[in-house]
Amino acid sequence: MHILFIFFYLALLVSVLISCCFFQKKCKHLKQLAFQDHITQGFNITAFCQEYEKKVLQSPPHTYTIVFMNMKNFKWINEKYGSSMGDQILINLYHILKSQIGDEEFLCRDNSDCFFLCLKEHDPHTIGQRLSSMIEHMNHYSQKTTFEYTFYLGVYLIDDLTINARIAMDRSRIACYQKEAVNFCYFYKKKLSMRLNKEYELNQLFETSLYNHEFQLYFQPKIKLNDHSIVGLEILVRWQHPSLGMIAPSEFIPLFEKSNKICQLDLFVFEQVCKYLHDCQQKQKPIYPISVNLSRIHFKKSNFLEAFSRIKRKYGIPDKWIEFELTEYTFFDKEQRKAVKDAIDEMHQSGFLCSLDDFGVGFSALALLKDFNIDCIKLDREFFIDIENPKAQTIIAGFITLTKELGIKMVAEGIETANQIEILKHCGCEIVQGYYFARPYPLATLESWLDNFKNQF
C-alpha cells in the first residue's frame, strides 16, 4: 500500500512537470505570437509600443524621433519574384536596419513593406545622415539582385511625452505621406495634422452638402471682342456651408479628387447645368452654350460617359450646348492619353463639345492641338499677366493665328485691364473671360448682370 502510494505521487509530479513545460511552451508560443513579426522574427508593432514605454517616455523630451520608412514599388516586387522573395527580402532589409542601430534604439515591420525606427537622435542632419548611410547598405545587399530599392521617408521629431507611441508612429506618416520625392526626409508639423483634420471634416460633410445643394452654382460669361455679345457662360462650383461659410475650391477640389468624390460632385453639377438649360427653355429666356469642367479622374473609368450622356437626354438638352473642359493636367499620364482621346471622340458622338483649360503652361501644349480632337483652348492667364512684353504679345498673336488655322476656338482667360483688351484686339484675339467684364456670379446675380450689360451696349 505504501508502495503503490509512492508511485501514485510520482506520476502525479511527472504529469505536473509535464504540464509546467507543456505551459511554460504554449507561453513562449502566444508571447511570441504577441510581441513577435511572423516574417521578420523581430519586433511587431505591439513590441514597438511596449519598447516606446520604456525608453522614449523615461527619457527627456527631444531625445528620440520616430522614423517611418514606406518602400517603393514593393508589390511590383512580390508580382516579378513572388512571396516567398519578398517576404526574404524584408528580413534581409530588417538585419541590415538593425546592424544600423544602436543599443538604446529599436524598429519594427509594419504593415508589409514599411518600418519603424526609434532613433536616438534629434538633430534633423544628422537623422537624414544616418538614414542616406541605411539606405546605402541596403542597396550594397540589392546589388545581387536586379532592382535598386527607393523609400518615401516621414519623420517626427518627438518632443511632446504625453503622446503614445501609435500617435508618434502615425506622426510620422503623416509626413511620410506629404511629398512624392524618395529617399528624401520630411519631418512633421503641427500645421499638416490641422490640414488633415480639416480634410477628414470636409470629406464627412460632402455627402450631407450635397444632398442639402450646399454646392451652389456660378456662371462667369465669355464675351466677343468685336461686338460684346455674351457667346458662353463657364460653370464654376462654390461651397456655401451653413456654418463653416463659403469654402473656397481649392481647398475642397484637390480633396475631392483625391477621395474620388470629385465624380460625384461634377455629376451634381452637370444635372444642375442641364436644369438650368431646361427652364431657359421652358420659359424662352435666352440660352448660352454652357462650359463644365470635367476632372482627370473620371478617365481612370472608361465608360464615365454614359451619365453625363444619360443626364443629357433627360432634359432633353440639344447638342453642342454644353462643352467639357478639359485641364492640361488630363493629358500628362501617358497610360491615360489614349483612353482620353477617344473618350473625346466619344463626346463629340454624343453631343458635346470639348475644350483645353490653362492652355500653355504644361510641356506638350502644341502636341495636344495635333494628338487630340479639340474644339477649343483656353489661353492660360499666366501669358496675359505681363502683356506689353513683345515676347508675350508675339506667342498670343501666334496661339491665335495657329488655332484659326486649325478651326479652333480660343478663349483669353483671367483679364481684368482695358490695356489686356486693346492689346488682345491687336492681336486679333476674339474672346475673353475674365473679371474686366464679369466676375463668376450666383444664377440670381448673373441675371441683374445680364440686363445691365445688354444695356450698355
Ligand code: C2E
Contents of the next structure:
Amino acid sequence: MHILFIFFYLALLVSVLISCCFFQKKCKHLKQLAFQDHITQGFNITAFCQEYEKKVLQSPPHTYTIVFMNMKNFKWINEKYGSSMGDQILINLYHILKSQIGDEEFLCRDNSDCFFLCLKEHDPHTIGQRLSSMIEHMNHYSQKTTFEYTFYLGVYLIDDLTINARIAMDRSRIACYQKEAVNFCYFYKKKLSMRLNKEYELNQLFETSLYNHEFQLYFQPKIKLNDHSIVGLEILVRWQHPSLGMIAPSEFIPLFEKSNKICQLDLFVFEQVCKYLHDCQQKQKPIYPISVNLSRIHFKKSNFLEAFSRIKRKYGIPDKWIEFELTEYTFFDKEQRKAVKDAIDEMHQSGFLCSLDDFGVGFSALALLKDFNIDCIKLDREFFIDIENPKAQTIIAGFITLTKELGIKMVAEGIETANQIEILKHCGCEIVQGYYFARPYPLATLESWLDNFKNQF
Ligand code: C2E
Ligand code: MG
Ligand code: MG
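Okay, that was the form predicted alone. Show me the form predicted in complex with the named molecule next.
Once more the chain from above appears, this time first in line as the rest of the complex follows.
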C-alpha cells in the first residue's frame, strides 16, 4: 500500500513536469507568434512598439527618429520571380539593415515590403547619410541578384513623447505623401498631418452632405460682347457645410478626384441642372444653355456617359442645352486619350456639347484642336492678366482667328476689368465670362442679377 502511494506520487510529479515543459514550449511558441515576424524571424510591429516604449519613451525628446522604408519595385520582383524568392530577399534585406544599426536602435518589417527603423539620431543630414549607406549595402548585395533596390523613405524626427509608437510610425509613413524630398528622404511636417486630417474629415462628411444637399449650384453667366446677350451659364459647385461654412471647390475637388467621389458629385450637380432646366421649361422662364464641369476621373470608366444620358432623358432635356467642360488634365494621360476621343464623339451622339476648359496654361497642345471634336474653347484667365503686353494681344488675336477658322467657339475666362473688355473687343473676341459682368451666383441672386442686367444694357 505504502509503495503504491509513492508510485502514484512519482507518476503525478512526472506528469506535472511534462506539462510544465509542454506549457513552457507552448508559451515560447505563443510569444514567438506575438512578437516575431514570420518571414524575417526579427521583430514584428508589436515587438517594435514594445521596444519603442522601453527605449524612446525613456529618453529625452529629440533623441530618436523613425524611418519608414517602402521598397519601390517589390511587387514586380514577386510577380517575376515568385513569392519565395521575394521572401528570401526580405530576409536578406532585414539582416543587412540589422547589421547597420546600433545596440540601442531597432527595426521591424511591416506588411509586405516595408520596414520601420528606429535610429538614435536626430540630425536630418546624418540620417540621410546613414540611410543612403544602408541602401548602398543592399545594392552591393543585390549585384549578385541583378535587382536595384530603391525606396520611398519617410522620416519622423521624434519630437513629441506624448504620442504612442503607432502614431509615430504613422507619421513616418505619411511623410511619404509630401511633394519634395530632402536628400531623397521625405521628412514629416505637422502641416501635412493637418492637411491629411482635413482631407479625411471632408471625405467622411461627403455622403451625408450629398444626401443633405449641402453641395450647392452657383451660376456664372457668359456674355456676348457685341449685344450683351447672355449666351450661357456655367455651373460651379460650392459646399455649404452647416458647421465648416462655405468650402471652395479648390479644397474638395482634388481630394474627391483622389477618392473617386467626384463622379458621384458631378452626377449630382448634373441632375440638379436638369431639374433646373426642366423647371424653367415648365414655368416658361427664359432658358440659357448650361455648361457643367466634368472631372477627368469619369473617363477611367467606360460607358460613364450612360448615367448622364439617362438623367437627360428623364427630365426631357433637348439636345445641345448642356455642355460638358473638360480640363486639359483629361487629355494628359496618353493611354486615356483614345477613351476621351470616343467619349467626346459619344457626347455629341447623345446630344451634349463639349468644351475645353482652362486652355493655354499647363500642357495644352494645339494638336488637341485637331484630334478632338471640340465645340468650344475657354481661354484661361492667365492670358488676360497682362493684356497690356502687345505679345499677349498678338497671341490672343491669333488664337481667336484660328478658332474662328476651325469653327470652334471661344470664351475668354476670368475677365475683370473694362480695359480687358476693350482690348478683347479689339482682338475680335465675342464671348467673355468673369467678375466684370458677373460672379458665380446662387440661383436666387442670379435671378435678380438677370433682371438688373437686362435693364442695365
Ligand atoms: P473653372 O471651371 O475654370 O471655373 C472658373 C473658375 O474661375 C471658378 O472658380 C470661378 O469662380 C473663377 N472665376 C470666374 N470668373 C473669375 C474672374 O473674373 N476672376 C477670377 N479670379 N476668378 C474667376 P471656382 O468656382 O473656385 O472653381 C474652380 C474650379 O473647380 C473650376 O474651374 C472647375 O475646374 C472646378 N469645379 C467647379 N465646380 C465643379 C464641378 O461641379 N465639378 C467638377 N468636376 N469641377 C468643378
Ligand atoms: Mg469650367
Ligand atoms: Mg476655366
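Numbering follows the first chain given and starts at 1. Keep in mind the model is a prediction, meaning the values are calculated, not measured.
- Treating the chain as two rigid bodies that shift between these two forms, residue 359 and residue 217 fall into the same rigid part, each C-alpha being assigned to the part whose superposition fits it better.
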